[in-house]
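Just the one chain here, the form predicted on its own, laid out as structure tokens.
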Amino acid sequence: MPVVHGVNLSPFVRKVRVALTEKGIAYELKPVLPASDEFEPMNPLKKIPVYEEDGFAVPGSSVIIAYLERRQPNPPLHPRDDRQFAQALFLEEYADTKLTDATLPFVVENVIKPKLLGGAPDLAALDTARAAQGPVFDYLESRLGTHTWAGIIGGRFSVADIAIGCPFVSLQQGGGVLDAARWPKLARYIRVLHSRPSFKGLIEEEAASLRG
């Protein structure tokens, strides 16, 4: 059985797990922390996740999903249309960088540090994340039309939706708020995304682990 190496609070591990669930691929999650020396042979960047299949290791969430698309094309997560494909890959990159920078600090500072590491939250890091949210959320709001609740690219679910949905789980876990009055389309879009079985199951699993 394939193995996903990583931890379930990581938005990048979550991204791969959602993709695997959407494709109906069974897998095992093997907890491993980033930056550990034993992890380096699988990924010299020492970052999670790594997907391992029959002894073959694939590092990096975007690379893993591209690999899965070649291994099991259906249901597709990359749009077939060339221009939509390019748009989806850009939004995936945007979510992995700008959106993650604006959301991940909430779960790191408000959950991981105090509950798991026994430390105090860095308030300056939270302020920086809040300041970043305005332009990032504005951009995503601008990309959403009335037909895109089922998918931000052409109204069809794709890797772009997975990549965008995952950081918002981190935001919610850390007590952050997506202001529905300011970003109504984005708030509705995230609600629809998170109601998908592939997201809903992981959100519930992670919530249970935090309660435990």
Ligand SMILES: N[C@@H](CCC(=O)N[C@@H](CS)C(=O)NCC(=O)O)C(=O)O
Given for the second form:
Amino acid sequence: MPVVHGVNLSPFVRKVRVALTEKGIAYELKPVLPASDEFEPMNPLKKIPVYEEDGFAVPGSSVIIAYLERRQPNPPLHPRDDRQFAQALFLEEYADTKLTDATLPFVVENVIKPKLLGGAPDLAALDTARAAQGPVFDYLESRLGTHTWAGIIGGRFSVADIAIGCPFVSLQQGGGVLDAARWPKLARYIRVLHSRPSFKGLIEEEAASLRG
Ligand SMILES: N[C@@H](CCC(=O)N[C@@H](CS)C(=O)NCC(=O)O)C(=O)O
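Could you drop in the structure for the form predicted in complex with this ligand? We only have the form predicted on its own so far.
Below: every chain and molecule of the assembly, starting with the one above.
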């Protein structure tokens, strides 16, 4: 059975797990902490996730999902239309960078450091993330139309939705709030995304692991 190396609170690990669930591919999650030397042969960047299939290691969430798309094309996560494909990949990149910068510190500073690592939260990092949210959430709000709740690209679920949905789980786990009055479309879109079985199952599993 394929293995996902990583820990469940990582939004990038979550991305791959949602994609695997959407494609109906069974896998095992093997906990590994990033940045460890023993992990380096599998990923010279020493980052999680790594996907391993019969001893073949694929590092990086976007690379893994592109690989899965070739291995098991249905249901598709990359839009078939060339321009929608480009748009989806750009939103994936945007979510993995700008959106992650604006959300991930909430779970790192409010949960992982104090509860799991026994450290104090870096309040400046939280302020920086909070300040980054306005333009990022405005941009995502502007990309949503009235019929795109099920998929930000053409109303069809794709890798862009997985990539955007995952950092918002981290925001919520860390006590951050998405203001539905200021970003009504985005708030509704995230609610719909997180109610998909692929997201819902992981959100519940991660909440249970945080409760201990
Ligand atoms: N672009 C990578 C990013 C992965 C990433 O940054 N993972 C974090 C955990 S959430 C990590 O391993 N950080 C360890 C480090 O930066 O040394 C992907 O999409 O997989």
